[in-house]
Structures are given as C-alpha cells and as structure tokens.
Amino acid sequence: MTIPNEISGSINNIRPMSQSANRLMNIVADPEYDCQDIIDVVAMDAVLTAKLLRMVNSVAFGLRVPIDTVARAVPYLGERMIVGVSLGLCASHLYNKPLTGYESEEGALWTHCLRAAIAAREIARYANDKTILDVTYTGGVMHDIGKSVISIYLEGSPRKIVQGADSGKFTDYIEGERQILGTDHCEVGAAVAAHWRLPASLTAVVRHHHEPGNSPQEHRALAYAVHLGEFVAMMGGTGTGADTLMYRIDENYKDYISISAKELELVVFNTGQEYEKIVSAMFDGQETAF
C-alpha cells in the first residue's frame, strides 16, 4: 500500500519524539540491556523524573517511606512502566486526543494501548522466544499509534465500516479502512514509527499487529504477543470505539506462543489487576495522567 499524500503530510508534521523516550526504547529493544542504562536516562530528564516519583509515591503503591530517587523508584515501577510513561509523556498529544473517526472519547487510545501492553507482556511469558519479554510492553504501548493520525480522515465512516463487516462486505475493520482511505492504521503507525526512528522490532509490531504472520520471522513472536494482547485489552473493556472486537484472531499464534485456555484466563485476570493499579498511580486524583 501507498499512504496518500495528505496523510503522509500529517505524519511528517508530528513533532519528534523526546531524546529520552527514543533512548529508552532503543535500550529495551536490546535483550541484553542493563537496568542502570535506564536509570541514567531518566535521571537526566527532569520532567520524566518528577512524573515517575509522583507515581511511585502515590496511594496506589502504599509505600511507608517516600521514594526520592530514580534508582529507588525503578524496582517498584519496573523498566517497562518507565518506558511506557516516557512514551505517554512525549506523545500525549497523540494518545489523549479523542478519536472522532472511531467514535471514541478523549484518552481512549492511551488506556487501550496501556492495557494491551500489560496483556502482551503477560502473554510474552508463554512465548517460545523469551527474548521478547521486555520489548513486548513497549510494542503494546505503540501498536495503535496510527489511529491518532488517520482518525480525522475516517470521520463519518465508522458505522459504514461496521455495517460492511457485519454484512460480509469487509472481512474486518482493517479492510474497511483500506477501502475508504487506501491505507490503514497499521501502515500509518509504522510510518510514524519510522518518522520517530524507532527500532525495527517496534516498527514491525506496529505494522503487523493485526496480521502477525506477515511480520519478519525475527519479530513474529513479538507481533503475535501484541496481537493477542490487544484482544485481551478489548475484552477487558478498553477498546478504541467503533472498531472494538471488529478484527480477526490469527490462530497461528500457537506456533509461537504456548498458552492454554486456563493460562489465558490468568493473563486476563493479572492484566486487569495490574491495569487498575497503574491507572490509579498514573492519575492519582488528577484529571489527566500527563
């Protein structure tokens, strides 16, 4: 597919990712990264440091002794949460705006991606390739970023796509996007990832999270983990509007992820618990997380 010029122009106008966020994503994309590398990046970013310390000292964590350094905060928040918060901060203008082209409210994209990231990380524990564990969370946060760009171009179309899918005209929501725009949120999201110069693994998962079998072999397990994580998020009640549960599950995930029905139930439960804790810590009485 070729992204229409107007949409390409919107991508090119997206402001660059912060240096801290870019460095963090490149660090976790390396299976052999050192936690100290993450601490060093965060400690040099005053805004990110302040946000993380506010989170770890929130009621959700219930700590008796206040945490006042990044090094002490990391064991409580975890590397994946730090990367997720960093992404949310640097791209809040994309994650928090209402997706009018999907008929969803302000902030729906962020809560969906956050829950999908948690679920994908849980699912990755059952992957045959254990090297994807840490980068899976970041892939989940990033996977639907293309929706923030194409939403405006889909205004007035969601009901038409849903009706087309229900009648068999479209196989799923992705095909409806392609028929109307000549592209889809996966392709556009991958272009955003390229614009931000993200690692190849993250660009691949953004491009292929609905068709993980088309992902390059070295990133396929990652794509399948995020693919399943998104469905867990939607089933948990955090979708992005009209397209919620309007996609197909690729059953070939079984070749890359060995998870039973009972284990999947546990993933759903653990994801819900972790999601509520993180949302409570991120918002902590505030109107917005960022």
Second form
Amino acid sequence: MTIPNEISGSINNIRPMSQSANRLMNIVADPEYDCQDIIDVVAMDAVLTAKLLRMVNSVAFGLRVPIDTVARAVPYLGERMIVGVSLGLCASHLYNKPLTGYESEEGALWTHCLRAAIAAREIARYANDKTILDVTYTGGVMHDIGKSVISIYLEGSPRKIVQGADSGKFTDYIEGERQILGTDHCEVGAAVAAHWRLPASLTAVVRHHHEPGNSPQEHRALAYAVHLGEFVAMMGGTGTGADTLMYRIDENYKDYISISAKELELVVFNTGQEYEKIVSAMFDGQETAF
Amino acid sequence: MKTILLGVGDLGVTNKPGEELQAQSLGAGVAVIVADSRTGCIGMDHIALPDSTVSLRRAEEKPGYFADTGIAALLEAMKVFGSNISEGGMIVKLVGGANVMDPNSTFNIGRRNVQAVKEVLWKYGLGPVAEDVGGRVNRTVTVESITGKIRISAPGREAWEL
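Next block: the form predicted in complex with its partner chain, after the form predicted alone:
Expanding to the full complex; the earlier chain stays at the top.
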C-alpha cells in the first residue's frame, strides 16, 4: 500500500512534537533509562510541570499534603503516567479532536489510547521478554495516532464498514479502511511516527499493532503486548467509536505472552482501576483532559 | 425522561415513571436487567467480570462489578421497592457480553460473563427470556421504568429494541 497524496499532505502538516516529548520518548525507549532523566526533562518544561502537579493534587489522589515538585510527584503518578500524560499533552491537538470518521466523540482517542497503554503494560508482565515492560505504555499511548489523520477521510463510511464486517465482506475494520482509502490507520500512524522521528520500536508498534506477527522480530513482543492491550481496552468498552471490537486477534500471541484466562481477568480488573483513577484526576473540574 | 447512568459495577433500581436506567459502552461487560411485571419496578446491574475472587475487596465495595456477587445485590436492592422473586413476575433480559474471537479462548471474557450470569440466575430459578449478547458490538443499553422497554445503540449502527 502507499498513502494517497492528500493524506500524505495532512501528515506533513502535523506540527512537530515538542522537544520535551521527543526527549521523553527517546529516554523510555532505552530499557535501562534512569528515572531522574524523566524528572529533569519535565522539570524544565513549565507547562508540563503545571499540568502534572495539578493532576497529582487532584481529589482522585486524596493527598493530605500538596505536592509541589516533579520529583515528589513521581512516586504518586509513576514514571509511565508522567510520560504518557506528557505525550498526550504535547499532541493534544490530535488526541482530543472528535473522530467523526469513526462516529466517536471528542477525547475518545485519548481515553482509548490511555486505557490501551495501561492494559499493554499489565499484559507485558506476562511477556516472555520482560525488557518491553516500560516502553509498552508509550506504545499504547501512540498506537492509534493514525486515526486522528484519516478520520476526516472516512466521514460517511463507518456504517458501510460495519455492515461489511458484519456480513463478512470485510474480515475486520482495517480491511474496510483499506478498501475505502487505499491505506489504513496503522500505515498512516507509522508515517506520523516517522514525521515525528519516533524511535524504531514505537514506529513498529504503531505500524503493526493489528498484525503484530509482521513486526520486525526485535519489536514483536512489544507489538503483541500493545495488540492485546488494545483488545483489553475495547473489551472494557473504551474504544474509538464504530470500529470498537471489530478487529481480529492474532492467536499467535501465545508464543510471546503467556497468560491464562484467570490472569487476563486480573489484567482487565487492574486496568479498569488504574484507568478510572487517572481519568478522574485528569478531568477533575475540567471540560477536557488538556 | 430522567436518565440514571450506571457506571461499571453500578447497579440501579427505579419504579418512578419518567425515569430510565442506562449502562454505556458495555464492551464484554453484561447488563442484567430485571423487570417486575407486578410492580413496574426495574433493576439493572452493569457487570464487568464473572468472578469476585479477582478482588474480594472490590466485591465488598461494589458487588455489582462481578456476576457472582452482583445479581444477589441487585435482587436485594429490588426488595426495597417491594419486588421479591418468591412472588414471581420477574422478567430477566441480558445485553452486552461482546466477544473477541480468540481461538485460545483466553480473551473470550464476554462469553464467560454471560455464562456466569446465567449460572447465578439459575440458582434463583430465573433465566433470561431474551438476550442481545455476543458479537463484536460495543452496546449501550437503556431501560425505561414501568414499561421495561429496552433500547440498544452502538456506534456505526441504527439503534434497536429488545
């Protein structure tokens, strides 16, 4: 597949990620990163710092003493959430716009990616390769970014794709996107990742999260963890509209992730708990997350 | 119409005309709907998982979260409104339980939720008279008080009734 010129033009017009977001992503792409590096990047960015401190001091965290530095916020928010929220903040113009081409509302892309990120991190605990643990969260945050670009080109199409998938004309929503646009949200997302110069591991996740078996071997476990994390998010009802649950699970995940049915129920539960806490903190008294 | 939203693990009961209960974006979760044909009282539980052994603490705080604790709590809540299964007239319907087609069975939580709900209902001598479950559909369900009318919607589809 090649991305049609009109869509390529939209990708080229996306503004670059902030310097802070780029530095954070490159830090967490290294499995042996130092938490202090994250603190240093956030502390240098006044907007990020203000946002994170507002979150940690929200009612959802129930702290008796206000937190006033990024370093003190880390134990409460966790490194993952700090990175995830920072990325969301830096790309809020993409995450928060309504995906009309998927019949979903403003903010749905962000809540879906957030829940998938939490779930992917939980799933990664059962991965044979434990080095993927920290980058799975960032991969989950980024995985569906392509939808923010192609949504406008899919307007008027969701019902046709859903009908096609229900009738067996399309095996899943991806195939519908390809039939209508000649590309899909994975390929377009990978182009956005390249535009932002994301690390290779994250670009691979964005490109292959629906077909993780096609991911380069060195990023395959990561792609499977995000693939399954997205299913956990959708099973919890947090999707991006008409495409929710309309995908195929790659059964070969068992070669990379060893998880039982009971363990998956624990993943679903833990994901739901953490998701509700974060969303409650992020939307505390606000119309939108960012 | 006043809509009472039931989040994940919430259960609600009403017998007031002009009120309705709604559970949004069920995903693999199941809405258990019980209508008392004698009193017009309706109850609904938004169940997330089949089994409370995942978190006994959560089951204590929010019994509606799990099938094995939620249905008992729902029937108990309906007693306050004069609805008692011993007097008959209870109509049960199920909505949700979307399923992921996993040949390894691990991810089929929607199916396991529906099965767990039915097993608990059978212990009370109850069973669903109608259900709209399974498939790759992220349903939102709304139930009207008194009439017990059930509307289901999902993005990308026309709304329908059960």
